[in-house]
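Starting off, we have a lone chain in the form predicted on its own, written out as structure tokens.
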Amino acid sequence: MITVHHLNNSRSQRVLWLLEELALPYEIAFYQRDPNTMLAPASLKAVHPLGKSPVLTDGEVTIAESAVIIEYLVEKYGAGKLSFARGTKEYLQYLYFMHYAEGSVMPPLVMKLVFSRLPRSMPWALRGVAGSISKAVEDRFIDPQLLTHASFLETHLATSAWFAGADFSAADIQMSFPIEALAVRAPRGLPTPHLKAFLEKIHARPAYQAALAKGGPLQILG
């Protein structure tokens, strides 16, 4: 049976969703941040040294990474689906997306994150000195890079009515949360009409539905 072990408002709800898409019966094992630090529990630890989310097994196989998950998935159980033929323009799209997701746009989503909250986390005396610093690191570095980040994404959503081409695929799986990250976190939200569209048409997804319903709430830290 596989297993998926999901964090709460994490990346593992596209693996719940990714199953969904390919009809495989799954089991949830469920795992709630620290309403505090918002880390994942030391529990996690047990199934993963990292102790990150998400984490899916498969009988004795246990694998960690988004990217990696999904594609064991597809290849595995697809039967074709979600992916493309090996040497074509589209598998080609689809291998970069689905490395693009992680390799570049999520790391200043995440700086984003860390020096939003960077302020609040540090003693009363410091703050003051502490908003200052975030402030001119995502004013200078951070917020200008998600600006070109969401300026190519929808370049190419302008040209492609999914993110490897013509057809739903997996990358558009994997893509979904940066997207929606980008949505919250990018400088005035997403004032781009293609990636808004892309959220909606996602969201619509009987699948997408059903991973929500039993997964919980997907809520994007801001």
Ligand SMILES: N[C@@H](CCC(=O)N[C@@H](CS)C(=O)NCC(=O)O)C(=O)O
Contents of the next structure:
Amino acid sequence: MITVHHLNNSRSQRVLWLLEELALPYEIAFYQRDPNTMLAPASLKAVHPLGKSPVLTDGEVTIAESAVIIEYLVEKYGAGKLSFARGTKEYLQYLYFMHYAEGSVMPPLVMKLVFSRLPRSMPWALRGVAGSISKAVEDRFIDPQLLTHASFLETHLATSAWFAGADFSAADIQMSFPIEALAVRAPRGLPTPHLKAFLEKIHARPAYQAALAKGGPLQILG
Ligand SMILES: N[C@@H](CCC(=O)N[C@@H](CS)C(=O)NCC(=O)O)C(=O)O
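Next up, the form predicted together with the ligand in place of the form predicted on its own?
Full complex below, order starting with the chain above.
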């Protein structure tokens, strides 16, 4: 049996969504974030040493990393669905966005979260200084990167219905989390109608909604 080790309000929603798209049977092992630190409980480290979600177990197999889990499920159970034949231009785009999601766009999105929350985590007397440092890092380093990514992705979706081409694929599932996070964390003022349309399209998919119904809501922290 496939088990998704699912942390509430997290990247593991993508794995639930994929399993719903593939109509595969699975069970969910639930983990709750610490309400103060937002970190996963230590019990997740018993499943995988990093203690991050998602982790998937399938019989003897235990794997972490969203992209690896997604590729594993598509290859093993997809029967050709939600991916593309190797060697095609769609497959290359699929592979690119499968890796880009966590390798390129998520790091500045995570930095934005960390720096925007830094001042409130400091002792009261240091909050002003911490706020100034955070703002400088966000203004000079993080926000320009987020704008570059948002602009790149917006331009891409202006000419491509989905991330890998004309057809919906698992690359769209993998890209969903950074697009959700960009919608909340990218600096305002950039027109991104195609990114917004992407979110509307994925939210309307029955499998996306079924994943939320089973795994709980996804409310990206700002
Ligand atoms: N690149 C990893 C990131 C995993 C990750 O950072 N997961 C977050 C959830 S969105 C987590 O477990 N956070 C809780 C913690 O760090 O304790 C993936 O895509 O699977």
